[in-house]
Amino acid sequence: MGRVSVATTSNLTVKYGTFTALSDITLEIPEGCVGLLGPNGAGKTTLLKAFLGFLDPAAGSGTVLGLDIQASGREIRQRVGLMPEQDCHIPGMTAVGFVAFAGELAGMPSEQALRRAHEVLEYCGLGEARYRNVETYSTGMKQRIKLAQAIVHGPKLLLLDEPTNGLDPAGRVQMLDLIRSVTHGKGVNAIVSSHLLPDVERVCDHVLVLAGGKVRSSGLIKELKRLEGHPVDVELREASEEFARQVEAAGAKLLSAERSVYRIQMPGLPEETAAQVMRAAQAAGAQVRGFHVAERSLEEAFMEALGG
């Protein structure tokens, strides 16, 4: 059985006046946690607004959770949790009052919304500050309350727009751990829009690259990082010219040698390569300390998608 799509577009074009923000985009966003990557101005936030039914497409169509983005915007917004890039709190309200209000706006009865607000604030690490006014919160706390109001009504899909904005390193780790906890094993899907590749790699399995209003690449992160030909990285206890000669004599291509790490490509599967590497090391009297299939960084895959 194939993976279900939580959102789709078909030849979707969105314009602001004469400016084309999204150009003829066709895509499917699978279940799970999906990273929406791209430089500033790529069209990421516009795509999220289109999914929520806030924008009228110039052409094309789209669905979210099976609902049409043009005909069912209000129903979509009741079923989706949005964590916007900008602050969305209401000054003068306590945290628990604000989050409960967000639940009521999504259609929850007031008592249920209040009970759920206490639960999600505790979950987001704001339990002790629940009765403080939200404008007194630090940047990190404001980011976490944005997540709390996005999940209060139990949505099946979260749209998270630059969720680590303005956070220090410790705050970023806390936020990413929260997102990963919410979206893994709890039946909640998420689209995480970000220009920070390490953040996306930490929480997402699948990635979609946007640039200039067009889809440049999409796929599983592990697939995008895969190198053609399945090269392997072999780390020796110390550098060995004899090892390099032995692997080349065995028909391997030595792609690089840096200190005691050798990137080798052999015909055949990585498992077969492992046996050949061990034979070459034995013949050279070299000790293998590490062996793994080589991959490129997500940044390299991202730059390739952008064309350089």
The other form holds:
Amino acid sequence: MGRVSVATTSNLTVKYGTFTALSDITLEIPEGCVGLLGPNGAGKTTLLKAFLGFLDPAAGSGTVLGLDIQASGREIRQRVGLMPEQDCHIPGMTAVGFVAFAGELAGMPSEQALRRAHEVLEYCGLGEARYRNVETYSTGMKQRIKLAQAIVHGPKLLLLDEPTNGLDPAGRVQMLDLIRSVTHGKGVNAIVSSHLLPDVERVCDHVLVLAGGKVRSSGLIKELKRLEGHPVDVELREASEEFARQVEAAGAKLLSAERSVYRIQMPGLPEETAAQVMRAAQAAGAQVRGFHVAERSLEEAFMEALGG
Amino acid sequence: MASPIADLSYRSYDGPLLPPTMRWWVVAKSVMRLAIRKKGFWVWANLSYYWFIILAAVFYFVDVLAPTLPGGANPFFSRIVWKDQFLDAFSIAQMFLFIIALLIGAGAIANDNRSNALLVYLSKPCSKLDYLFGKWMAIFLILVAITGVPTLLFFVYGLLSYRHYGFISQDPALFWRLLVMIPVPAAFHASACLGISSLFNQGRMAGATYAGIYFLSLFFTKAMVVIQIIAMDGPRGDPSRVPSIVNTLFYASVDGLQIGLAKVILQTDGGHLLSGPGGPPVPPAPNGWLFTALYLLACGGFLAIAWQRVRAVEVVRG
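Starting from the form predicted alone, produce the coordinates for the form predicted in complex with its partner chain.
Once more the chain from above appears, this time first in line as the rest of the complex follows.
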């Protein structure tokens, strides 16, 4: 069954004056948690703003949750939650007042907004600090309250712009766990814009790489990381030249050898390769410690997409 | 291990959502809620109607204690122009209204600029128009209440107590004129606060700028009073000797614009009840059309500035 798109664009071009921020982009963002990757200035934030109906495209069109981004900005913003990159709050408000107000702005009746504000603040780990003025919050708490105001009205799509900005390692892990728990199995889709690849890899299933206002690559993370020809990594107890000779004699191609790890490519299925590797190891008197299908890192896939 | 007594995992909201329109009222309510929490607001709001209290006390004691001529006519009340009393109280309240406007309005947009609050407002189904109109309406409604409540209470007091001294018969349309006059300063301050506030990232800077404009223009009109007195050969001189341009420039201030319009609306030149003939000169009401146009131009100008400055996204010019 094909995946349903939560957002699409068709030949979308967005310009700021004479500067083209997005150039003729056609894409489909599937359900689930999607990472929007790209270097600074790639057009990630612009794409999010276009999805919210903030920008008038110079050309092309787009939809979010089936609604046209040019004609239905308000309806889109009612169904979407934005966690902006910058610190943002409403001065003079307590956390619970702020989140309830965000809920009311989204259209929740005031009593429900207040009740729900308490709920999401608990969920985001701010239950104890809910009556404190947001201006007194630490950076980590401000990030959490941005998430709380984005999810208060139960959006179907979350737009998270650099959600781990300014967080220490522990805070970053907590924030990513929060995002993962909201976006997996709860019916909430998310687009996570970031230039931090480990963050995206931790929470997303699918990525879209933007650079210079164009889509450079998109797909499931595991597919992007997959290498051509299904090579395998074989880890031996210790390096063995005899093992290398044996696998080459069996018709395999030795792609790399780093300490005791050999990357081998053989025609045929990985199961057949495994059998060949075991035979070669036996013949070479080498002890196999590990065997798995080789894949590149997301960083390598990203650099390749950027043409680096 | 103890388990939590409540389910703290994320649950989606499946309650009602109101149609994505009319968000300005949510914005207005929040600004009003924050404004009335300030102690200073209540202090200045209560001071703003002190002249009505003095007038009510004076009228009460004069009515009760002063000699009455045969036939029931009190000479003090017989001289009173009732709408001038409203104009006096309105004029005296202007400074207080300005201070309250600063308190509640100077940071209306500036503080949001500082804390990037626009991203919160505009990422929800709230348009720029909702945002600005909500902010404007909040300041407007508060100032209308502060001007209107004491004015209308005093009107009711006069209606109940001094009808036989011409309270209504002097100007049967007085009530309607008051209704038109009450929102004049509220609309002006609301527009000015938004326009000036939108130019800054700090409420204090916006407040200082508005205060600068207010006091410089007030100083200018005080200079016009001095020129008037010189032209008249002293405060008891002939007011007709004052050049009309000086009389017009007397109103060239934030307060003056509103007092001038109030005179036009009430159709009176005004007069001082307690200062007698030795008091400061009372310039005649200004040209109604000119002042209405200036007032609308000023309000519109400030709102245009705010409209230009409030943006959902930063614009990069290539």
